[in-house]
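Taking the form predicted alone, here's one chain by itself in structure tokens.
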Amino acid sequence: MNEKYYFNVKRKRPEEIYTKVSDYFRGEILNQYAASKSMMRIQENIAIRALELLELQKKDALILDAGCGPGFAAMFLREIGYRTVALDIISEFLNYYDIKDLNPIITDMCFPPFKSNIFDAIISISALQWIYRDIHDNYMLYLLKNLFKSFFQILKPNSRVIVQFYPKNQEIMEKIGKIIADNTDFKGNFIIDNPKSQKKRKIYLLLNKEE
């Protein structure tokens, strides 16, 4: 990471206004999001970029989509041949489309109910900012630690996690990286596409579980 790189989003985002993600994604907002073709295209493009970074060797890899929302990325991964499990805490998202082939599970992504060493890869798109957005909140710290400890446990050796998210600023992003480094055996780094454009910027966290 270039130490000179700095960003701070001034406008308030939903995760700063609503305590829980389920408080925001409900009713008309949930329906609009789930029905949005534009959002579907955006998440498919993010999934394509995630696959580039994951560099999967198995064409039939088993992928967990953590915080899948309506299943945009998971459905795309399934269509191109990957075995996919979709997980989200909001039950209405998992009922929006016919995604039974994705083995949808309603649960908190910070506490994934899986055995050790079963996934070839884990992706998470646009969800992490709901889990950790305040560096002074101890409960958010607890959730973040448990999330990545759990990811490490359920991921196969020599496999990767890719997390795309929207941190408010550089401080939060770097704090997340430090917490993961201090509390797990993951090795990794941040990858920032279009770093100079607030509108086009995409931030990815790529983590490796080595043998």
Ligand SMILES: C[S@@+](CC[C@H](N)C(=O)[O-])C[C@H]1O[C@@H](n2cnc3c(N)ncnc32)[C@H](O)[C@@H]1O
Contents of the next structure:
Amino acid sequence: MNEKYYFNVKRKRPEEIYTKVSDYFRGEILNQYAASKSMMRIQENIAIRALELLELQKKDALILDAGCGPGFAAMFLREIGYRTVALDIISEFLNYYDIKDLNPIITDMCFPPFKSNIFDAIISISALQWIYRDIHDNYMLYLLKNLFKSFFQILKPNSRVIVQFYPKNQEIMEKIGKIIADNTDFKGNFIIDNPKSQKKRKIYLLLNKEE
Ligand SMILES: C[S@@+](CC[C@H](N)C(=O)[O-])C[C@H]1O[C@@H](n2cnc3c(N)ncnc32)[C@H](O)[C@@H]1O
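Swap state to the form predicted together with this ligand from the form predicted alone:
In what comes next, the whole complex appears, and the chain from above leads the way.
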């Protein structure tokens, strides 16, 4: 990370207010999110950038979208030809799919129910901040470790994970980097687009499972 950037987020994000993601995404909020065309555009643009960073070699790569929500990224990936598996912990979100086509899975991404070495890539957009946001919380630590150990296991060798998320501060990012380094064999780094603009800044964690 060469460029200087500052966290000075004034408005509280929902994950700071709600303990469980399902307490926030329900009823009207869930419907509004899922129906929002601007949200669809934003999440698709993040997916496009995520694909750039993944540098996939195969056009028919099998990609896991972890924390897919209403499927903005997953549907986009499928439309452009990737084989896509989508999962989310909130079943109501998965009603927005054409369920037969995408066959999404209701599960906690920290415990993904897949065999080892099957995905060519894993994408996760705007979900990680719900899993790990308090460096003093031991249960969150356990979930985070399990998440990345599982991602390492289900990913094929020589493949990548890309996670876009909204960390509250730099301390959390550094802690996440250290936990991954201490608990998995992933090699990786953070990529920060528009680091100086609070509004446009996007933070990605790119992890490589080497051969
Ligand atoms: C802001 S939404 C983003 C959804 C989607 N990735 C998109 O681009 O629109 C965050 C999503 O992460 C999901 N999520 C949070 N924690 C999760 C977990 N432990 N397992 C699976 N999904 C989770 C939520 O249910 C929600 O759908």
